[in-house]
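Taking the form predicted alone, here's one chain by itself in structure tokens.
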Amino acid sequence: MTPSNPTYQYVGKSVLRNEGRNKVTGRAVYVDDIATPGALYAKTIRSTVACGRIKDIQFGPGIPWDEFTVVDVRDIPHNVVELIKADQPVLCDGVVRHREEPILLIAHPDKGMVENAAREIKITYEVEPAILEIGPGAVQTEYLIVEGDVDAAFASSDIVFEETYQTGSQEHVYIEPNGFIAEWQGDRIVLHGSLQCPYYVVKAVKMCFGIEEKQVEVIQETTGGGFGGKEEFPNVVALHAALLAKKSGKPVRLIYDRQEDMACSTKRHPSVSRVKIGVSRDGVLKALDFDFQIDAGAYVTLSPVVLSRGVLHAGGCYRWPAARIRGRSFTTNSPPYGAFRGFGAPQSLFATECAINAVADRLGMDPAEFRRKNFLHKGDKMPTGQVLDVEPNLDAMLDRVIAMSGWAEKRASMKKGSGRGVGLATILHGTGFTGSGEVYLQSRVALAGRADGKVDILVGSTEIGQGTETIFRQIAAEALRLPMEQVEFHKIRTSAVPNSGPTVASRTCSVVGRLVQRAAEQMFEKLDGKSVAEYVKANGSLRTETQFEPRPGLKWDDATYKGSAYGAYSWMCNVAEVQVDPVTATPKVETIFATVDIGTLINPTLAYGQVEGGVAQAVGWATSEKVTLRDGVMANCQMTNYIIPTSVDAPDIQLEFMPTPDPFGAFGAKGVGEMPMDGPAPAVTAAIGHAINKTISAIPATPEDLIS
């Protein structure tokens, strides 16, 4: 692990995480822990067919329905879940577009009676044919990037390689399922929830009920993980709880159990990538033609931006004199797919890296040396036309991971088909929102001094296990020249904290953290040598606020999809070492070696934890986490048959940080949260292929798939 930076007091130090003690001692309060006297327990009644129309709804005998609050589509002021596109109804409008689509909401003071009542509601349908695969459905969103004369570049290539790659869906398996508590206080709604993006919920509730933003208070309780699964989906849960609370006049608790959460919530988008590569005999890449397709499900949700990031990362870490990258998302009758760590980049980079390994094999070249010959360097142009203004140092990172892993020796000693193998992948990941996204967000943060001498950090960026509270305190304390004990992270409630943008896109530390740093620097100047308590006593208040400002020279055209897609990139090289059982064909990922550039490490231990967790999650996606779909819906909705890596299964992770600081990130930080998801899967499948002498073009590569 990279040592801490001795020039700073807090930045670069592995200080204890802010919320850690409460979590490990059981004192942390999750939404289901909140006492709500007089509250009703709620449940969602969902469709059992993938496509059709509702013919009839019958409420069975033996249930005191007059004691229940029942909400249907007629009770909704504006039946839309507001997000990118207003196409998803809060409750089914009569036309069923996917299984598990919410149709009714019920609530009662007795939780057991709610469960019994749900079983007595019978819905009949006029069933219609469902579209459950990528391709037959309507194209929802499409992007096209073209750089250079692609056809001419292929014509001049000595070798043309083509292959199709597929990636499966993936369940988030956060520690805590989705849940909200809703209570109307007059014309104002208060929502306590497990979520990533409080202002998403504010917008959705405001639009649904036709009320002002100030009438919606969203409070984030301790949140047991998100990984993207609590980005947009909590909007739906919050709206359902709010509707029941409105109609009943009582507080409402809508807390999912694990099975319901896994069945109805968003997942990683399945993908199909058709990759065509032109190359010279001496190993110089000439042309790329990449057709990237994802299953969006029944509604848009965040699919356009997931597709966008997948398309923008498809070129990988390589120089392409000519490239054509096409991306399409397809509407199907599956539940909507949504945000998941990596946000489209893991899917496209899996295909790119698998293809690079295959081309190296076709050329008879070492995959490491083939990559080295084609790596991006400062001054090189990417497929969007973006010219790299910093040196990625990929050569040095590759050298180091090769040395760490003993790549050359293992490649020589592990013969193809021997049951042991090694594989390589090199990847990049853009920090923050794409192109003009950060400008559109106009994120804000504030710092407020208190009479007791402490400073509150006021942000809308959430702590979901990644260490937001801790790193923001480190950043603010460093810039304020104050002890960390004097800097506190304010509880996130939208009436008190500004909109800092969503907690997504590897932007929290680098982008929002930079705003925290600037606000702290402004406060330090304002104090002018006084203590916080002295200043507040003399002036009555102390507050600084900052808003996002674009870095100079960053230009992006949304219409042509050309320009600088991201202001900064993080980089990672992975080597995977795998053993495949000769009898069961079970792959065991023994070690993942990695070199990582995420800029300045604000907290090395937390950074290591982010990479370690991402690697484990990626190994699961690559080898065992198979979402079995039935009528487009996850059928294996239990932890007994959806297999994630445990501590026994997780590989040994040997990691070294090789930072190139970003001058526009918080103290030089770049994004870390998503990138570790991108590289391990293609490295692991390359190693499996090496071990069994078989091309792996789809994941997860389960034993059943490897045997077939």
Contents of the next structure:
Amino acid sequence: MTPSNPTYQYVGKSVLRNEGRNKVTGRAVYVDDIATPGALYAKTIRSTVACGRIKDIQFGPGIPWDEFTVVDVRDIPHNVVELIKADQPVLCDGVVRHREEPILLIAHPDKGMVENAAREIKITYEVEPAILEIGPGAVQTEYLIVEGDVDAAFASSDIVFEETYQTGSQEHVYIEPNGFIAEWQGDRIVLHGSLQCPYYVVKAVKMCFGIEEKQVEVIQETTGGGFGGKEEFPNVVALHAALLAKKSGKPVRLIYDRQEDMACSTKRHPSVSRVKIGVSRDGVLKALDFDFQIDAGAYVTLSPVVLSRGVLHAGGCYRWPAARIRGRSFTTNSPPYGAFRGFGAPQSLFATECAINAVADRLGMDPAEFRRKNFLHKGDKMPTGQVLDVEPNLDAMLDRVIAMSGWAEKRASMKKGSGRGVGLATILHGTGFTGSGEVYLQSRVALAGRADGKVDILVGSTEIGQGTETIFRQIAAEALRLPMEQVEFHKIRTSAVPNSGPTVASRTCSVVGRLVQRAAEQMFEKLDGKSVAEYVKANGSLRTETQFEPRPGLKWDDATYKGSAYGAYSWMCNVAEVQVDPVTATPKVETIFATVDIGTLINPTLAYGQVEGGVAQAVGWATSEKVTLRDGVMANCQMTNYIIPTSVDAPDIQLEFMPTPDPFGAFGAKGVGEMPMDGPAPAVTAAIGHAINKTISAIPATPEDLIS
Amino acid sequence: MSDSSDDGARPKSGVSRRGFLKGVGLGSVAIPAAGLLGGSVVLAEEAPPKPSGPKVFTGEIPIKLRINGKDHDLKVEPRTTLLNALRDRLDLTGSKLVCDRGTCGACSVIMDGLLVTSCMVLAIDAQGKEITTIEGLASGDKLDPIQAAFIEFDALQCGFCTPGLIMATKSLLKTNPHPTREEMQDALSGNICRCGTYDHIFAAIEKVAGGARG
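Beyond the form predicted alone, can we have the form predicted together with its partner chain?
Let us now look at the entire complex, which starts with that chain.
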């Protein structure tokens, strides 16, 4: 681990987590822990067909329906879940487009009664054929990036390799299910929720009810994990709770149970990638033709942006003299897919890395050697035309991971098909929003001095376990030259904190943290040697605000999809070591060795935790997490049969940070949260392939899949 | 308002595994024909099952629970789980409802010295037992050494599984004060942490175990 800059008091130190004490004592308050006397319990009534029209809804006998609040489509002022495209209804408008689509909302003071009543609602449908796979449905979004003369480059290649790769969906299984409590106070709605992006919810509620932004108060309660699953999906939960609260005039609790949450909520987009690579006999990459396809599900949600990130990462960390990358998302009748850690990049990078390993094999080259010949360096052009303005340092990172893992000796000693194997993957991940996204967001943060001498950090960036509260306090205290105890993280309620953009895209520490740093630097100057308490007493208040400013020279053209896709990139080299049981074919990922460049480490322990957690999720995605769709719905929507890594399954992780600071990130920080999701899967499949002498081109590689 | 009740998705048979378990309890009640089970409970001592049909209780019954050294009198529907009694009736919300299947361990409590998933125990079956929840570990402001070590080694992220993991650790160290890494992995394998903090958890346990040895 790199020693922290000795001139820093807090940056680079593993300061203990802000909220640790509340979390270990059970005192942290999550949304379902809030008592709400007089509140109604709510439930969503959902479609049982994937495609069709609602013919009839019957409210069965034996239920005191007059005691219930029932919301249907007629109760909704503007029936749209506001996001990228206004295509998703808050409640089904008569046409069912996917299984588990919300149709009715019911609420009652007795929770048991709600469950009983839900069983007595009978909906009949005119069923229509559903599209449940990539291909036959309509193309929702399409991107095409072309750099150089691709056809000529293939013609001049000695070897042309082609293969198709597939990745399965993945359920977030944030341990805390989705939930909201909604209450109208006059013409103002207050929403307590488990969420990543408070201002997404504000926008959705404002648009649906046709009210002013100041009439919507969104309060983030302690949130039990998100991983992207609480980026856009909470909009739906919040709207449903708000509608029931509006109609009943009472507070409403809408807390999902696990099975409902897993069946109806967004998941990682399944993907199919057709990859064609041209290479010279001596192992120099000549051309890439990449056709990336994802299943978007029934509505657009965030699929265009997921597709975009997938496309922009498809070239991986290699120099391509010519590249054509095409991306398409397809509308199907699956429940809408959405944001999930990595956001399209793990899908395309899986294909890229598998293909690079396969081409190395074809050439008879060590995959590490092959990569070394083709890594991106400073001054190289990426498929979007972006010229790298910093040296990625990939050679040194690869050398180190090779040494740490004993790569050469293991490759030599573990014979193909011996049941043991090692695999390699080297990847990059863009920090922050794609292209012009950060400019469009116009994120703002504020710092406010208090009469008691403390400083509040005011942001809409949420703590979801990754450490936002702690790192922002470190950054602010460092720039303010104040003890950390004097810097507090303000509870997120949208009436009090500015919109610092969504808590997604590995942007919180680097991009928003930078705004916190600048606001703190401005406050330090403003104080001019005075204490915070003195300044507030003398001037009445102390406040600084900063807004995102694009880095100089960064240009992106949405129309041509050319330019600098991301301001900064993080890099990671992964070696997986696996053992495959000769009888059961169960793959056991024993160790992931990794070298990681996420720029400056603000808090090494928290950064380590992000990598550790991402790696565990990636190993799950690669080996055991299989979303089995049956008739358009997740059939294994329980934690009993959707298998995520336990303490026995999670690999040992050997990690070394090799930072190349980004001058425009907070104290040099780059993105960390998502990148660990990208590399382990292709490294693991390469290792499994080595262990059983077979080519793996689809994940999850479960024992059943490996045997067949 | 009493219970999370039945499954969100409706099983074809009309009786889910979960509904079945909640209906029959864990060994203390007789099992009549499956078709009669719909969230109602038949108490064995009250009404031995007869072909003519068992006596069915509805509504709430008074029970007594001993939790963290304190006795509590409360009324619950017979189908109420210990977890729901803790959370909804006693305001002990540290134990979390996550999978509702005894799979994830987020609701773990210690009952008469044994680690149990409180979503799988009926409140009426927990009577007469000594129950310790996450709220019972610290004494005042003084944290249990396990809690302190979890903070020190950042053995938590989102924190939702943390109370359960700490209870599982407590139970492990009671029976095995110096566990090996493998024994830790096994002992905690019923407690799922989706943030993937296992390495930090093992480090925290090693600290506590080492401290105990010294």
